[in-house]
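Listed next as structure tokens is one chain, alone, in the form predicted on its own.
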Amino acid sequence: MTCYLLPIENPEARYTLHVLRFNPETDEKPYWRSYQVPFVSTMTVIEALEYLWDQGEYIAFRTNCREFTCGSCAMLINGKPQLACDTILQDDMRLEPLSRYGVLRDLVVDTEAIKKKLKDVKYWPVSANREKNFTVPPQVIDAYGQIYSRCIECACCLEACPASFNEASRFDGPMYALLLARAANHPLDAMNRIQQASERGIWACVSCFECADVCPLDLSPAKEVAKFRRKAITQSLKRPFTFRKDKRYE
């Protein structure tokens, strides 16, 4: 990420960014303040909020792409979860904090519950007796690096999950999905995953795609859903099964 040096000198433009601002200890609700930032090339959210922060604006927003905690930037932008360090300022452009968790102060939000649940669900590998030499396919070792590796965590699919925010279908939602699936494709993973995924709300998926269309990095949570779906009637149905290939599941 390229880090403007400010002031900024001779700026393209002059955008207005508002900002959804809020501190427990003194406001009694929520409220939106517009902001006057210059605009340079390429210029990002986050390096906006830096911008504003620099001069005294001290607008409380997350931000640390240089400690390896990818995506902890994650707010809402004109009403759409995305990464504020990955997206492009625009004029008139509104910052909200995630809707799911509660505002600790402007931007940042309580992310505990986040992780309370990754423990008690054990999203990780839980190891069996395996002989010492076995091969792990080829297959899977692409799916790890093109997949299960590179999920950042930064709940943008959460906040677009429909099925997730309906309490009454108890689905975990998409991020932990993909998660699940990581850990059943562990070759020393012992766990039965297809049941653990049915107890925490996969049938409630919608297949709406919606956690594809905001994830950062292009990952699809919903295919990861709709295989142990499959996986689950096949073995209901006690004999083989070929399901029709769609491109969107594949």
Given for the second form:
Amino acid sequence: MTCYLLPIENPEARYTLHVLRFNPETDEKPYWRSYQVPFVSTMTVIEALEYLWDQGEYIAFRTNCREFTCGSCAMLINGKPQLACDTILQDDMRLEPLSRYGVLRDLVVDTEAIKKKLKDVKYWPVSANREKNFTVPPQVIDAYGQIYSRCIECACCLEACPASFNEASRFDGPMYALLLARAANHPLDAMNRIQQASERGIWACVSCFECADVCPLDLSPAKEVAKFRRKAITQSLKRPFTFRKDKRYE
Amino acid sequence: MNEAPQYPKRPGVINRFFRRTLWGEKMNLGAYMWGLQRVTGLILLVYLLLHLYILSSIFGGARTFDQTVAAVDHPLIKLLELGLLGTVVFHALNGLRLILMTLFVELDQKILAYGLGCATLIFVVVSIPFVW
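How about the form predicted in complex with the partner chain, since we already have the form predicted on its own?
Next comes the full complex, and the chain you just saw is listed first.
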């Protein structure tokens, strides 16, 4: 592994990093281990882990883009879900894998459940008439650029959500709600996303805005949930007793 | 591919909330409000049972009821009544805040949260002469 460590500013000053390690093949349960990392004021957690690799401490972790675009380095840092490439290292930091998914090793979790659920959700625009010509209004392009296309699916919001405890929870989670909103706002989408969102448990959201707090891109899935709820209420008021009979979503 | 081994035990929500706070990563204000909403709800449930228990003393006759009422006529109980009043107002206003946030998405939840906190405090302070 190549270490992109910046010049060490003060060789004598060192930071302590605590990592929850777990190898399912050899360990019965996870255990904390502490490591010493030289002090560099701009060092991120990813760089600290890479430094430890260079020192022979082979802690398993995921990383790819190093500029909070891929979302693969999400982990619990001091108990808060964050991207390791977006977090400046501090003394006595505690690193854990995301607790929502099975641990493959150390800080690497199995995210297959996310991919499976994304297929189930059909979060891409489903068009009824693909041949029809259309023009995307500028406000839709703006909304996509500013909100919907920015989600990197890092699962930080899923980890922080107290209403969606795991993939089997009644409420899918904030990330899925945001992706549903992305599909719903596409001009070609023909699915009844409000009903789909209702069935996927948006009413269980407790509106704590924890998802917005931990989102590395400052998105607010809780607002999208609130918008879905408002649309569902409005739809029910306009057409009482018919909302549940809408069979457009199959 | 083999099925991924499960993490031995996921810490509970309350555990994670406390741990994060203790480790210096404060939660969002809304998360604390959500926790308080749960706690005040439980307090109200306990109060309701206590209230029914005290009222049920009326079945023992007027004298038993008077004795029970006299037993709870204590400054400490008055203080608890004020606390109860604050709990009821907080729980109601926080519920209203959640409804408002659903209907008016652009509202700032933090301003609403601080507002309801102040409203609860003012309501309790104004009620002191009436309760005491």
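Positions refer to the first chain, counted from 1. For the two forms, the rigid core is made up of the largest set of C-alpha atoms that agree within 1.5 Å on superposition. The shown structure was predicted, so the numbers you read here are calculated from the model rather than taken from an experiment.
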- request: Would you say whether Gln139 is displaced between the two forms, judging by a C-alpha shift of 2 Å or more on the superposed rigid core?
  value: yes
